[in-house]
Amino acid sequence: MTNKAISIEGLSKEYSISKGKDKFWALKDIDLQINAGKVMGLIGPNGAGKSTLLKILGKITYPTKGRALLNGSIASLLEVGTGFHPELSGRENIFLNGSILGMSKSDIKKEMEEIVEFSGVGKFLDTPVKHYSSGMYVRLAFSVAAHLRSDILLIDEVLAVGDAQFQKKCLAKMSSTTRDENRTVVFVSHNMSIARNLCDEIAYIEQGELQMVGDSKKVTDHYLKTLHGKSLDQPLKDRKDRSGTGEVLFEEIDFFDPKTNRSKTLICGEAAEFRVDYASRNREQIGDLVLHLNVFNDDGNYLASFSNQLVNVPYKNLEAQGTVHCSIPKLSLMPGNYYIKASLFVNGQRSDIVDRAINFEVLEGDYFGSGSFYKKRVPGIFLEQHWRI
């Protein structure tokens, strides 16, 4: 019989809002068993309760009801800066984290060289970490968590702060950690291809409740199908799975063909246009508005961005309610299914973020004007190119 690294029984967490007047359940009656030496993925939309569950497992917060039994020591990487003292240097924080895990000074020294090499922050090892960039913070924090001796490793999607090359190193390290060291990893991710390939099992959580647990491919396929249906059925302005201050909100986003006015079904190589409706909650004039419409394939792999900030088109002193247009003269997306993660910033503050705000499809087209249609549905991007001898 496989040993259980984590046993979660009837776990619930209630939070209070508005000085205790309003309450909501971030987690409701979660039952989950995680085997030792395995990678368990946690997936679900924003606000589902995934991070709350990790914080309970990491003993940062405690459940309202139920319990979580952990068999072994824990290292966690839940937020940028978790477990680090800002006034201490990188080196001092490594020793601090090691001692918290019960390691001796000599044991920590044995791991020091590998930790520093993996993190790539050697030149700044004796600098107080309060001077580190968020990327440096995450590189060192992951390296410490991954190399110091613990039985269970908890990782939130804080890895998204790091660059692509470092993320690849982290994923390889997590894989070897379970395979070679028999450590247990609990990993939150919005990237379905990473979750599918890395995790032995996946738990899908939504609105605080466990929806499904089991084989990685089956669970991610079910989750993507559920998301696709929801984003089509529910108007954007009524969606509750969003984050930000709420000062200004997305009301509707449409991605359409300006020639045919056909919505959410576009042709590769043809013109396309975004139409974004927004509204201020306070019905006041908006000082500085920045929009990001990030394109992902169905597995959650980021492909491209459309943003007024990228092209240096500022929107200042706008009316409280209005519409913004973004025209794409020649759509370079390959045939396939995609979705948009929409982010809206007001005066530098995150006002509204909606994951999978809309889904859309791109059909085959003659992108290069060569008479050759690319029919294979492999989501990606065409690049302008010129060949010669």
Given for the second form:
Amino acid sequence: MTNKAISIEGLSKEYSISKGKDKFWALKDIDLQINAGKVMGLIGPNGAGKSTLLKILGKITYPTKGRALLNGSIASLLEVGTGFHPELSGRENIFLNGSILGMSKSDIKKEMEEIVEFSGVGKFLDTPVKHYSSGMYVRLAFSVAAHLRSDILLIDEVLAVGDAQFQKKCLAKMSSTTRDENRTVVFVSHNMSIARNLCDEIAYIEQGELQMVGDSKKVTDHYLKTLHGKSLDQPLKDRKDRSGTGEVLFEEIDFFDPKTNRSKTLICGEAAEFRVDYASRNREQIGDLVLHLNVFNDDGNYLASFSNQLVNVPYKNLEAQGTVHCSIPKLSLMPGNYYIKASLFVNGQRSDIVDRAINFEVLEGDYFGSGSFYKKRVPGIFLEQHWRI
Amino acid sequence: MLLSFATRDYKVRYAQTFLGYGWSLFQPIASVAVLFLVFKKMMGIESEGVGYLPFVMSGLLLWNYFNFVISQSASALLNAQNMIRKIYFPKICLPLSKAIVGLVAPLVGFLILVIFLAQESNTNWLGLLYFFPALLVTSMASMGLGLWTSALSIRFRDLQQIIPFVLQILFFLTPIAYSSQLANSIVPKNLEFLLYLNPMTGIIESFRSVLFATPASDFIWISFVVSFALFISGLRYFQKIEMKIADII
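Could you please show the structure of the form predicted together with the partner chain, as a counterpart to the form predicted on its own just displayed?
Everything in the complex follows now, all chains and molecules, and the chain you saw is the first one.
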């Protein structure tokens, strides 16, 4: 009954690193069917092969084995604004970009007004784009792409940029095009709540292999559970999924309740404390250390940061190994599950970055001291508030 | 798409310069003036009984185009790395569009040539039309080489260093500032055909012989065959590796 927009059969892609000596499989034997008119999400950790899959679908690169059959015209949006030329005006770039993405000149002319209106850069249309703010740049670029008339649209992480309001507009535009015009969308995302809301189905890929395909809620839940399990399995200092120069590394991060010393389980409205152990491999002294502990809720939405830079407490000339503490007098996170993305900078350089360094849970508590407990588990933030008549 | 890339390059080329498009007029005149001073005044080179200015312009015009197309297309893919990794489009448009952008200069040069020719008494005005087929063959030779170099320089970046250097040497080995008679006279007769492996030698010589009725070598055809061969083989090779470009670059 339903016709397939994309059918992927036994698809594998091998990359050779360092002049062909080392090889690795970025994708291994992927089988996936996507029905026309559906939005398929691709999720998985960094380096799982999501982008490679998208590149193969977009004909940017070719598979080593197997094949991908696509029914219809394709537009890919792997990065917003590629192919824009800084010296050209917004208008000229719309034509240039549109034609690179496969629109004809008359199509672009027809859509011009709508593109300009959608992007909201009207006044600056004849200014070279190098004078644009990065937000305007992204808005213009996405507007061109959003107006492409293709049967299949491939999108990678583009929504990570631009302000929230514009992101929403783009999502609305994307979902309206899929419903109205029977357009198929393949969408790579790191944000679980966006993926869940937008996608009809989700495929979870890890280490080049397809782990699970199906209903978006089911797959994201499974994915989050796996992530949860994984970071508990291994002590932080032994984990390999980190980036940065590696000069100074996180040894351990603990987030605990100072009253009970209970680790990673905190109570909303009560005090909480971070303990961060760091160690340097080859330095005797660490010149300037900056820590960022970013709090995300389980859907992958960023909520807050704890950082010595934020409150201007410089750590200078520290010993090669040590511990720093950060105490939070009153935890304003709502009940739910959260994780910390930890980054460490040495003399301004990224030294160690670990996504999902620790997971923790916040239990219900009386944040406002009003005697009423907030029991809903929606991982957000409490803000001080005063109501009057 | 070819046109979009060409318009982009054309518009961007003189962005934020004072002279703007005036550069495309100034550059050929300045180089003719220098060649005139060095080769004619200082060395007293013979130009086969033709005024030196139209003589050198007729060669320079085609050479400059050849030079521009090769040097620009050689780096066309490398300069567009980001785009190649992120968007699917016919990549062959990148080097080929340079042949279109480059057309502005020879057309301006052609007007300068006409002005120079007006000072001459025995000009074959009809022969001036031969400029266009000559330009076509030049574009084939340069696109052919441009395709080869752009495709090869993905793997061998050294080419980016070699090309300007080779083009500079080739400028002196091509009869632009001097006549091909002069070059042929110092090469043994049985090796003369080697000179015509350089496509520009034959193209320029044929253009001059039509325009000024100067003698032409029997080996001119070699240059034309080489031009076609470069173009066809360049296209073939580029198409062969096009799929792999995004992985290698």
